[in-house]
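Next comes just one chain, in structure tokens: the form predicted alone.
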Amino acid sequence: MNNLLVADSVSKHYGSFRALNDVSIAVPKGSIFGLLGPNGAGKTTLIRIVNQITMPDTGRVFLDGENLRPEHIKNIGYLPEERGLYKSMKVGEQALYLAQLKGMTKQDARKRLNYWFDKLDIGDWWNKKIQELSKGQAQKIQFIVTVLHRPKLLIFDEPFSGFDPINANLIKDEILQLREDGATVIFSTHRMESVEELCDHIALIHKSNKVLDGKLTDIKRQHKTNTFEVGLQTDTIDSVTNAIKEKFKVLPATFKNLNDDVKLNIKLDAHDNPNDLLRFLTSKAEVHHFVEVIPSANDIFIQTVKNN
């Protein structure tokens, strides 16, 4: 596979403290890459030595096949949790300021600056302060200098923090857009519905390890536990239920659907086909709802995490 960023074995102390202990990544080009854990896992710290703001103790880190250098940063736009934008300054003069720290020119940065303030409609922004804007607002400022200059790895950390649902939606469909047009994404969130529609590959670091590794659909895939929610109606629930529980084991149920008089999970062996339970099914009762469960990214998060 061709990866834009490899980081190998990397491990970083603090003193006595351990934030990564032999850590390794490969984050494929063109792909949008869920680098998770809970708190103090030592995300943050991957991604300051990934930016060059800190070194690893040992390790290598490698941009496109080469060592990391310092003249590979104009090939990476950061967007911090903690945002870095100076309060006091106009917002236009800023995102010139910091385009130009990127290696653009004053031209070519107000050039692609009009592109994106037009885009977001936010043309009428130029001459405020940061300070006069709303969190959210200060967020799409902070998105565009990230951008602006067009690189080829973009480090998002929780980058819909401070975003109400639309203007969410409107920065992961710019997500989405950059990913097609060649640029490679490391997402950092605790949001796992952003995960599920964002990520292709994931990373699970937990307690400075790197507990869980891949491509999103693999993991899905190992961690499913061959179980169907099944929604029934019948004016024979208690029989129906019976002849279920007496050839396949029944589990609680959680789901939400409409208008069914039974709901149960349905738990198969490995040796069971589900197109056999269906027809059980349909010989007993009307059929309305016949899901697989798959593991969703939280489930997977909170079920690795607890098992480490």
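Numbering follows the first chain given and starts at 1. Since the model is a prediction, treat every value here as computed from it, not as a measurement. What changes on going to the form predicted together with its partner chain:
Hinge assignment between the two forms, with options 294, 59, 122, 147: the rigid parts meet at 294.
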Second form
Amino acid sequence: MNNLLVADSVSKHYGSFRALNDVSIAVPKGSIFGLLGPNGAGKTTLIRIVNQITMPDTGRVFLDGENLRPEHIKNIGYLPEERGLYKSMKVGEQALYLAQLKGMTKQDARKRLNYWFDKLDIGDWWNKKIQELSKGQAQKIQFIVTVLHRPKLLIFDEPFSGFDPINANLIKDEILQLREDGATVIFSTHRMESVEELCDHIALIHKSNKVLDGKLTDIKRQHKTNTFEVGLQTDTIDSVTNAIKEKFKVLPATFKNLNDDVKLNIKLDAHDNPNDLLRFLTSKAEVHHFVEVIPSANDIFIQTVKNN
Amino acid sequence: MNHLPLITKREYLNKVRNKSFIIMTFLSPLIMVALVAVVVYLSQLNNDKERHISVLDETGMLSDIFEDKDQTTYSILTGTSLEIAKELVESKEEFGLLHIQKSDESENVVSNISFYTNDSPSIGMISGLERKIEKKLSDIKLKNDGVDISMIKAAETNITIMQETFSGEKTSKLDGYLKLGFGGAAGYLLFMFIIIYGNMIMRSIIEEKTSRIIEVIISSVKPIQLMLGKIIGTSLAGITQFTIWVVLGSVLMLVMTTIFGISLSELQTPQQEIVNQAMQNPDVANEMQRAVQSFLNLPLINLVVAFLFFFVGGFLLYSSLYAAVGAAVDNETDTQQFMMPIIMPLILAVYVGIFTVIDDPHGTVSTVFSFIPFTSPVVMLMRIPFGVPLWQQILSFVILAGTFVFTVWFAAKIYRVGILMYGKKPSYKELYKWIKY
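Given the form predicted alone above, what does the protein look like in the form predicted together with its partner chain?
Next comes the full complex, and the chain you just saw is listed first.
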């Protein structure tokens, strides 16, 4: 069994509103799985179903090959987008309480908490109340509480919001470390740069339907447009440009490079070979820049959402 | 996984450690006692006001009934006209002038009695004067008709009807009051408890929603466990607070009466005199004995057990509704429209309890209301001191328990959906939809 979490044809209605329509996803073990989609697409509903906060109308969810059961909650760590802790409760007490709700013993929880508090260097917060902490500090506590019980599956909904760049980086490293240690991560975000950076699989949900999923590299391969960024150096800019335009589809390009006289995006047809293009270019001018344009997650997201 | 004890413990500790809760717990009895002290003091102050009343008695027959008493003094004017007397009293700034006009007809001693004052005399004072004069006039008339007043005094009798059941248990009127007192106190206690701590549960759920921790908690425990934990934890905190109030309140009252004992007993002089007289009177002593007897005759065990059952049942029933309201809304101001349907049956119960149980504890109205689950805890608690057949009590409790299970289910439905809903205030129609989710 290579998939830690499988959702099979999951549908959910709220009254007459269809929140999820026959959505299936498979999250491979040890992956960081990006769950993407515009606002209101149904991501949170899916996450809540995985967390057994709501039940699907139809469809089934499997964790590690087993039908999802209430006991599985101790294998899942969930950081919701709407963060919150009891404001008037002390940090340590609260963390212990939440850890016990996840099925840890008090002793075990205390040991793990000491480890994390040392690691993030926040040992002196133990007796502070949440309301005395800043938003970012409270987020750190919430992160610790989410991962404390060493869940197999971690679900992070916008984990970096509210963190400054330094702390965001710290948390990112921790997430990567948790993956190293064997956890599988579902990662829901609108920040495409962190998707590029972290995710190896993604699923895109739009208007309650899954419209795209798979390995990020595969998806990029599917979405590439056979476009090449070209930077040339020549004395006869106009004639070279015109010669290229006669033979290929050309778009303006804006990449950074040193003193290129000609900057172009050249789109090839499916049957064209990039070598032919390169040969053509070398015959006309000095080639300083020749890169295939790989679609960013951001481009794919926008394009897919628009097309649907 | 059963997290109920854990949640209950957290709820309880969180409540009792809360600063405002601690302050209220210890301050409320102080405030209450202080309030009583202030009222006592003020009423004393009010009584201290000296009043001087002049009496112009044209008949000359009533003068001897006006004796100086407490802060009221009288002076009898003679040989002046009303006009002069009025001027005199007004210029001396006395409290008032009582004018008793003589009647021309021989059988009516007086024709007109007026009280002139710029102040506003209390109703009590005026009726006191009226009683004094009425009594004297009756005596005078009786005397004129040749009746010996001492014979009438001797013929006056006071009776008490002795009540006894066929099995020989002696009861009395006092017994009825005692029963009413017990039942009323129990019912009212429950009413207050529901209002105070039901609100507390509601607020704590709203707080959980606004602090947005709910989603984290709900991913670990079932909503119904969370709701029950909150209800039980808050109830325990409530019982703690209530107990401290009762203990602290009685201690403070005791301290108050010992420290200010003199002033309080002064105030109670008339009543105490009556009590003292009563103690000497063998009839009243019997009455006291009977009161003790009738207290012992109360179905005490039944009372205590039923109190526990109906108190807990009634509180859980209402608190689950409060919990549902808390889950349905985002902030306290939005609770108003949902509070009405909760408060109404509660108030109805208290009114039914007060008006019909006094009249006839086993009448149709009170019996019916002691079976309707939303009113039964209060009404049944009021009825039980009067002796309710066991089958009725059990049936009523079973109905209550059944309804409780239903309301918890209902509240849990609303709770489950409501705690994750933010933003708009739901309508009843939407709540209905939530139940079907």
